[in-house]
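What follows is one chain in structure tokens, specifically the form predicted alone.
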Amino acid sequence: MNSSTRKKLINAEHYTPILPAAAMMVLFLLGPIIWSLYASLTDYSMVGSTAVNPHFVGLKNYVALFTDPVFPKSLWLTILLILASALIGQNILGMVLALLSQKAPRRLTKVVDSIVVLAWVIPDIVGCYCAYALFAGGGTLDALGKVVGADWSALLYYHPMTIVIIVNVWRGTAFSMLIYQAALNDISKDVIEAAEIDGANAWQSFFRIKLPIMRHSILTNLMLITLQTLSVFSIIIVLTGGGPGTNSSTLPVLAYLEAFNFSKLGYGTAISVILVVVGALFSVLYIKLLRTNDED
């Protein structure tokens, strides 16, 4: 056996466990990728002669969704939730109950991580309707607002937006303040008192020394809760199903309506097939300033 032959057996033996895992991968992501693709340059629907036998129409389904005034309203919602309740909710309210837990007495730090981190862990729709129940008309805040005189019966009518942004940042701060917290225990306390030393205060001491050292976990945080934030449904269904009209209908949920309840089945997946270009460029850009922070 000479050594190119060797060489490919033993480079056979190192691919062939992963071998199960690809297979997978391609069964279950690359393949609905591509047939979503597929789907939303037909006319596929859940109804009629379509349904069994789509056409191809080609970027028909693009050019009406991009003419839809719609479009650019769930597109600039879809951003705004990202903007408001990933980037600045989350990320900054993670961040101050991450360093707070490390000034406040550790009993008092447990519960507050027990609360913070329950509002994550309880079942997505559970959590949902505990919301509902507090914004709705005849709900928690209803009856509050009824005993000092204040009408908060249409919360959710006046202000969808609003109660979804509030919601998802309740239910995802506890993980922005885990990766945080994290963070700041892996900082060298030598560090710490090295600049404190030197006559820094807590604010220089958090701007110059802990958060160039946590870059890193800051932006693979800002990532990861940006692409959860950008597929949030569940939330906007349960509390406004999109509306009223289509206030509160960012991407996933106008697809999913446009999909499933008008039953333009390509339609919809041509608004899911923008959410992923969506997705997949906040990925490049964090990828991107990544790499940048690794070079610096």
Contents of the next structure:
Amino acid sequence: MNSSTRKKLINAEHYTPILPAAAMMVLFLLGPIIWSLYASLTDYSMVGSTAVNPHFVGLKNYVALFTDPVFPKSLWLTILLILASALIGQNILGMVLALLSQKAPRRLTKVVDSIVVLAWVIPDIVGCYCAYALFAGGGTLDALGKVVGADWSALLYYHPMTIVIIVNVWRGTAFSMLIYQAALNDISKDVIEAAEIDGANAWQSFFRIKLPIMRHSILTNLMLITLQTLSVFSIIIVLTGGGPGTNSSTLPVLAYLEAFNFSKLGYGTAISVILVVVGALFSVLYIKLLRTNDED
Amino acid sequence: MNKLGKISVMLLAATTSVGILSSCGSSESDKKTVKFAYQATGDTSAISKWMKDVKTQFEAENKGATLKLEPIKSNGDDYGSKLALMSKSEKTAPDLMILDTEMIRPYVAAGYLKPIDDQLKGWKDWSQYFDSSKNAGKADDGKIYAVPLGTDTRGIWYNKDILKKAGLSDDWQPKSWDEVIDAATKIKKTQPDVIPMNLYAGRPLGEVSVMQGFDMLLYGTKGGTLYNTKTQKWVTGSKQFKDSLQFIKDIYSKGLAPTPQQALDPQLGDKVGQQWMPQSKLGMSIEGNWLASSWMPGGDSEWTDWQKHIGWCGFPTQNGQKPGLISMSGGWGLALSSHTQNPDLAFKALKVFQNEKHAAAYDTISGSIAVRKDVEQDKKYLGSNPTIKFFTDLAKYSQYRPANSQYKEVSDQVAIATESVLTGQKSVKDAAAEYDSAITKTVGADHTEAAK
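Got the form predicted alone; could you also share the form predicted in complex with the partner chain?
What follows is the whole complex; the chain from before opens it.
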């Protein structure tokens, strides 16, 4: 037996066990993605004659999308949602809560943890309706506004994105907090003590010691919450329906409205392909950051 | 047998065996089951009782058969999407469905519906339907695909007390747009705290504000239309379109209508019917025939002596030109899926849904306008609401929206145009020009034509 056949055998032994899983991935993940790529090049629709006889239209959907003034706005809203609610909101608030929970008395930590985690564990649609009941006209804030003499009856109309961002921070902070709590607990006490003995204050110990040690957790967390936020859908549909106008139509909502409300499945699919690209770009960015840190 | 034939037989055998495996032999009972899809909204107790009555009668008349009710819980737009998705595949398609008659043409083009001309020939009740309502179920190929359940009409509802104080008669009937604006101006002068009139506009209410607002204006101008049915093209740059926008601009900029913030509240419809009208805060509103149903006993906001305070009349054409009044109509119909395994049984169910008793009950419960002669004479239907005779008679002025799969997108552009003039963001000319370029882009230049 020469070395190359042995290598092949070893390879076969290595890969056989993952074949079923790989087949499932191809069937249920790669399949739909390839179908979407194809559908985005057609005028496939939900009703009308193109529902039975879709035509191949080349890049027409993409050209229409890139020349539609709604598209840059929608792309910006999507990125704004990621920056404001994931990178800044969930990430920083999660870190602050995790740090505080290390110092605070254990009972208080438990109470705060439960409250934060509650927002995360309740089913999506229930959480969204809770938020709607708070912000909508005739809701809790509207009633409170009347007590203090403010008109908060149309918050969702005038500040749709701000409210969507707040709700997404509320829903998602627990995830970052849990990741960071675990990461902080993993830091050896000796290191922190050594720093304190050397005269490092709390800020220095955080920025110079804890953060660098936690960097892998931070980047993993950033990647996960970014992808999570990229696909936020129910919050927006329940709270604003993407409106008023298109003022809170992020890419997933825009894709849904075009595909199902206006029956243009091909066009909607083109938007979702762009969404995949945006997600991929963020992922590549994070993976690159992760890699350079490894080489340090 | 040629090769292709062999392959198709093999495929057929394979798919049937898979089908049998997956359904565990339920295909036999499928033949005796009629799946019926309909929209279930919030309060459906009366409608669900109606359905149960139909189910009981159908199952008693057809031994061994089942009418399987499949409520689709959703709002208007989502119901259309879900029904279209269900209709795409044989496995999920219902046998019988309720659908917006505006959707018949797009559904037929997609091959989702089955023509029922042959079955209608053998159904004696079909002669009871008015010719105009028979056409509601007809597609471009001249075949009939749906039996209408009912229709609706639109007019002006006004507060008699407010009109009296403004010096107007309490059986008011304006004869032109100017008379409407004149009345609103009088209300504003005599009662500054009252909102003189409401005409829906803008995007938050979607199709409601287009059909009940803008379309009532446009189709009441001479020759005004969104869509030229002869050339099958969308009309751009028409004077009638600008006139209609101008009317909206006038009432909103002169303070004769709600403030922009009020007008763009998605809950405006409920506010008008349940608060502003009963509390005498609004002079008049352009509304559908069903407005009073929430004031009736058992309605969402019961109001026992509403008839003393509220009057109703038709909406006039622009300059009072013939036929004098205008109303927009839509409605729902019953249709058979092209995928149904048992069209005869499905049509039998349709006949039970639309026998005289159940047809009248549906129109009474849902607040619809009758589409058949016998129901129009039905005492229970006529007695259900004092406004019903008037709004039934309005049907002769009715115009219909373009029944075309592109309508929804065009309608959205109309809503955007009305919103930008009501908020004062754009002039009528700019808003109309923007509408023209937007629809040319969405439907394609070869589907539009400039107005003559």
